[in-house]
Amino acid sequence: MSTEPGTVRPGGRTARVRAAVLRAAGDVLAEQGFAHLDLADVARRAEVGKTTVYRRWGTVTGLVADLLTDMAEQSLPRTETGSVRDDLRANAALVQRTLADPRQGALFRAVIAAAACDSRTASALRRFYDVRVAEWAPCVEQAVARGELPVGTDASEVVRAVSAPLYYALLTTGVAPGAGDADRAAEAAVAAAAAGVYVGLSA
């Protein structure tokens, strides 16, 4: 079992330390960024000691990492319709809905941010979204067998797809994508999938 600062799988007492902790954490990521993250302060406003956090998470990107790992934990499972075009649709007002609201959006900004000068931030965040493309991916896996997707169709491509226009209008306009551009989202994926742009991409 890994021994690295914020992998450890807490209960009890040990558990309630780790959700304050987090909450605190990710309350500073959305109200000032990565750069103003101090543990020291995230203690304070978690109301635990310096001790403890400083021993179990160990540095910024420690917590960081713990946080994208409870994120990915607690986010909602997918939804399966039956319908791969419904499966997705459902997928990307799931992306449109945490990037619109202002906590959740203001922390992937700010997380997205960071990964891009630290590496072991980015690793987390990729972590965190190999998860989330893999809950979502049975859905298009089941399309294929259905016939509704060519055979050979690329899952995970698939599932990419659908949530990468909506956090590109977020980091490149600052707005917040609204339901209409997740349906837009939603069907071009589809469409891009059946006309068999993803066919063979993992090969």
Contents of the next structure:
Protein chains: 2
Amino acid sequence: MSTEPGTVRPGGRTARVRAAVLRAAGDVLAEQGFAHLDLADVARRAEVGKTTVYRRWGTVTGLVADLLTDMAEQSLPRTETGSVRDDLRANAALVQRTLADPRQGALFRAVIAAAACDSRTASALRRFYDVRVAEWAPCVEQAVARGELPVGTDASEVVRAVSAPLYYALLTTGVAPGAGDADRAAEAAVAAAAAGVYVGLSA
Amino acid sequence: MSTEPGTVRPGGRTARVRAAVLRAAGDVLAEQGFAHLDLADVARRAEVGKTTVYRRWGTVTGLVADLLTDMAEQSLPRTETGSVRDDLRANAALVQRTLADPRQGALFRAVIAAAACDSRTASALRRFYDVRVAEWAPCVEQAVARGELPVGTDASEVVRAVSAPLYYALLTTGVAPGAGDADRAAEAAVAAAAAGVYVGLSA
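Switching conditions: you have the form predicted alone, so give me the form predicted in complex with another copy of the chain.
Full complex below, order starting with the chain above.
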């Protein structure tokens, strides 16, 4: 674990240990998948004592849940351009770049696969997406306030609609989405929202 | 394995063995996931000789690939109502019912999870969706011919757009989509297609 200035997260030893352990856990997930995740192996890769890892994270699912919490905390803030089309294009581009990144794309596939078999991972994954959707929903709310989208549009549903085709492509075809797919995902969500498809969902 | 009249698929013993084995494989996937799929266990559940199963399917991934081939063959034909909105609502309802069915929904989650870690399963899954998309694409092509959607609309992409939010919801939240989600998925795809979002994709 590096201790050179500028390469260490703030927060002292506890935060450095967490960063190293989560990095190692993410590497194993991306390279080998959830089935190969093992606390002793993660401790070795992170150069952290095995006892520390067992005491702090307890189980493999506890470790993945904490990794998802960290991913939500570390993820980028929304873009606000003043136009919902450009905001959602920025959102789609961010999701697309994440899924097309070899490490990040593999990591998301591994965590989504794990969530299919494990309810604690499923809850952690749901919280991760709730945080990301809540971060971007104001772009849609502002568009409604500006009169770009109909009153009553469900902002969260529009944000989810942008991500859906990008994840669907990756998960069902195994092929990462490209920049054109991202633009199309944003344009489709805006067109559907403008047509009133996402109005009155709670009714 | 039942041999009562009317409970046996046509095609003789080979077809009956295949049906029993694929049924058992689907049960294991839905109940326990890909990691628990084992040829000897499937043979026992299907009341078929272990040697037959090993000789015919060879590996667990070979068995899942054949299951996906069978699912594509058995799946329902498209609905043609004369209106693209109603055709795609029927498509969305079919996908939604499949994903909301306890056995089928769990089976799809298990196979998608397996595809994340295994390239042969990923190829078989891709072929399954290719077959399903090709079955429904004519609904969109006919809508273009009738003047309901713009010339140059990519029919396959519109069909995929209907499924995307339904799968996305299930895979990222673990919650099966409902009938309202299905209608919204179809309406969103029609609105985006009508706005020209899916025109000129091969350009």
